[in-house]
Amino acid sequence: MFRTSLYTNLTLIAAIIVLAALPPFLGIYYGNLVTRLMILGIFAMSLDLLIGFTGLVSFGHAAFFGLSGYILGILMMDTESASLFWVLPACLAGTALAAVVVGWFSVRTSGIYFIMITLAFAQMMFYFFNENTALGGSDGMFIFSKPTLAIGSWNPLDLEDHHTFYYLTLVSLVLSYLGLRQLLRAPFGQVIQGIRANENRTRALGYATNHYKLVSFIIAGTLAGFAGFLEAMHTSIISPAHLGWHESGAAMMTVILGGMGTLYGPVIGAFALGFLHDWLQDVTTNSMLYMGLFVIAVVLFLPRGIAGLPADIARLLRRKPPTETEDEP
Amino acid sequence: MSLATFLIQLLNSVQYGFLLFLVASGLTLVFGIMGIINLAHGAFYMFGAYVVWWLFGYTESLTLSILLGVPLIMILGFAIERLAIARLYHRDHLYQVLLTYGLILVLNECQKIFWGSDFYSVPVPELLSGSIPLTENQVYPVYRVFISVVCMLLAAGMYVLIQKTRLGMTIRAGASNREMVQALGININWVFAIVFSLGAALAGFAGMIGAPISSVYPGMGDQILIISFVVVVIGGIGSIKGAFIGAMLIGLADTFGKVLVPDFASMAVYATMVVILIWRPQGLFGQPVH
C-alpha cells in the first residue's frame, strides 16, 4: 500500500506553498525554468508509475511525451486559435491510443526484452517524425499560438501570460500527484504493486497481470502525453529530439535519482538535475561530462535516490550498515 | 531492380551485417556471460573510429593505426570494467542502464574535448582502393569486399576461440552457470574483465575498419549502439549465432529498406524487430523467459 508519513506530507505541502509564492521573485528566466522543471516532474512521475510501481522499465517513455506535442503542433498548424477544451482531449486521446498499441505488444515481454521493445517503438516514432518533411523533419515545427481557455467572449485565464502558465503547471503537478496517489491506494494500485513485487504470485492469486500492466502502461503514457502537451505549449516548439532515446534516458535518470517508487521523488529529481544542468552550463563548457559523472556517482553511492537520503542518513546515525534487502520494498 | 543492382545491394547488406555483427557480438557476450546491459558499447565503436583517424595522422598507414589502436580500446574497456561495471554485477538491470547511460555522456564529452565536433574522414588504403566491375557502368569497391572478408575471418576466429579453447570453455561455462564455475576454482572476475575488454576491442575494431567508408563524426556511437541492441534482441540475448543471423537480417532490412521505401528506411529496421519479437518474445535463439 502506498503511504506517506506525516513528516513527508508536511514537507510536500511546504514545497507547494513555496512554489506558489515564488513567481514574483523569479524573473522571466527562472520562472520559465521552474515551469519547465515542473512539467518534467509530471513526466518523470508518469514514468515512476511504470518503473517504481509496476516494475516495467520503459526505455521509450519520451515517445508519448513528444507524440502529444506533435499532435498539438498538427492541430494548431492551420488555425489562429483553438480552444483548449478540445485540443487537450485530442492530444490525450491520440497519446492514449499510441500507448494502447505499444503497450499491447510490449507487456507480453519482460526484463531486458521489455526495455528493448519499448525503445524500438520509440525509435520508430522518432524516425517517423525525423524523416517526415511535411512536419519539419529533424528541425521540428513551431507552434505559433497557444490554445486558449476562452468560452465565447469570456476568457478566464490568459495562457500567454508567464505567471498564469506557471500556476496552471503547478496545479497540474499537484493534481497529477494526488491523482496517482489515489490510484495507487485503490485496489488497482495494489495489484500493480503486487506485480512489481512478484508477478507469478499475483497471477496465482487470480489477477490477469498482463491486463493490469497494460492499463498501467496506458495511464503512464497518457500522463506523459499531458506533460508533453504542457511542454509543447510552454516552449512553442516540438522536434524529434523530444521523442529520442536520450530524452527517455534522461527521464529514467530523473526517476532513479529522485527516488523511484515515491511519486514525489521524481519531481525532486527533475529539479535537482535541472538546476544542476543550468548551473553547470554557466560554469563549464563541458556540462555533459559532469552530468555523466554525477549520474555514475548516484548509481554507485545513492541507490535509493535523493528521496531515500533522509532514511539513509538516519540509518548512518544509528550506525547500522545498509543491507541489500532494504533496497527492495 | 536489375540483377546487378540487386547484387550490389546484397553485397552492401552483407558487409553492413558483418560490421554490425562485430559490434553486436561483444554486446551479446557481455550480456550473456556477465548479465550486464552495456549502453556504453557504442562509445567503443566511436572511439575506435576516432583513435584510428588520430593515429593515421602520425602513421599514414591504416594497418599500423589499427594495430596500435586495438590495444588502446582494449585498455579503455578494461579500465571501465574494473572501475565501474564490476560494481554492478548483483544490481538490477535498471542501474546498469543508468550507469552506462552516464558513461555515454562522459565518453561523448571526452570525444569532444579530445577531437572536437568536426566530421573527419580516413582514406581507403592505396592497395584496396580499386573497384570490381560488375556490368558496363556498375562497379563495386574492393575495400567493402575486404571488410566482409576480414569480418568473416574474425567471426571464424571467435568461433574457434569460444568452441575450441580452454578460455572459450570457461566463458561458455560462465554463461550457463556462474556459481559452479566459481566453485571449480576459476576466478570469474578475471574472465569477466577479459570478455568485456574483448567485446570493447571488437566494437573498436569495427569502428576502425569501417572508418574509411563512413565518416568519423560525433554521435556515431549512439547510432550503432541502438541498431546493435536491435540485432542482439532479434537474435536472442547471449547467443552469438543469434547475433550473426540478426546482424544479417538487419543488414538486409536496412539496405533494401533504403532502396525500396527510402522515406521510411530507418523504420524498417525497428519494424523487423517488432515483428520478430511478437513471433518469438525471447528472440530467434534466446532462452525462453522465465
Second form
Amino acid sequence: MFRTSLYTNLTLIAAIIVLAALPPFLGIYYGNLVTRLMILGIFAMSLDLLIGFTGLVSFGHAAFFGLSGYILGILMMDTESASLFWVLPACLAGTALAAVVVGWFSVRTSGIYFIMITLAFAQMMFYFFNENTALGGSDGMFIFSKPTLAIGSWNPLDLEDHHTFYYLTLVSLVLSYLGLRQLLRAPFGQVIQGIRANENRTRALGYATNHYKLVSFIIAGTLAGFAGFLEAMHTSIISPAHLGWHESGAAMMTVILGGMGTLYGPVIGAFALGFLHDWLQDVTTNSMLYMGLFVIAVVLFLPRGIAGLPADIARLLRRKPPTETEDEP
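Switching from the form predicted together with the partner chain: structure of the form predicted on its own?
Coming up is the bare chain, nothing alongside it.
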C-alpha cells in the first residue's frame, strides 16, 4: 500500500515552502528553469503512475505530452485571447480521448509487446505532426499568446507574468501529487498496485485487470497532457520533438533516477538532472558524457533512486557491526 512517513511529509512541505520563497531571488533565466523542471516533474509523476505503481512500461508517453501542446496551439491559432476555463478542458479532453484509443489496444498486451505498441502509436503521432506543414512541420508552431483567467472584464491573474506562471506551475505540481497520492490510497490504487505485484493473482480475486490498467493509462496520459499544456504555455512553442521517443526515454530515466513508486522521486529526478545538465553545460563541452556517467552511478549504487538515499543511509547507520567470536580449541 502506498504510504509516506512523517519525515517524508515534513521534507516535502519544507521543499514546497522553499520553492514558494524562491522567485524573488531568482533571475528570469533560473526562474524559467525551475518552472520547466516543475512541469517535467508533473510529466514524470504521470509516468511513475504507470511504471512504478501499475507495472506498465510505456515508451510512448510523450505522445500525450506533445499532443496537448499541439491542441493548445491549434485552439490559439486564430485568436489573441482565449479563456483558460475552456482551453484547458479541451486540451485535457483531447489527450484523454487519445489515451483511451492507445490504451484500449495497449493494455491487451504485456511486457515487450506493450512497450512496442505504445512506441508505435507515439511514432505515428510524431510523423503526423512532423509532416503536417499546416502546423509548422518539423519546425513546430509558435503560440503567440497565453490563455487568460479573465472573468468578464476582471483578470485576477496575468499568466504573461513570469512569477504568476511560476506559482501556477507550483500549485499544479502540488495538486497533481496530492491527487495521485489520494488515488493510490483509494481501493483503485490498491488494485493497480496488486496488478503490478501479481496480475494473475489479482485477476483470480475477481478484478477485471484490463479495465483497471486502462483507467490507469488514461489518468496517466491525461496528466501528461496537462504537463504538456503547461510546457506549451511556458515556452510558447510546440514541435514534433515533444512527442519523440527520446522525450519518453528522458522521462523514464527521470523516474528511475529519482525513484520509482514514490511519486515525489521523479520530481527529485527532474530537478537533479535539470540542474546537473545546466551546470555541466557551463563547465564542459562533454556534458552528456558526464550526465550518462552520473545516471549509471545512481542506477548501480542507488537501486531505489535518489529518493531512497536517506533510507539507505539510515539502514547503514542502524546496522550493528559483526561480533567477533573466539575459535574453539
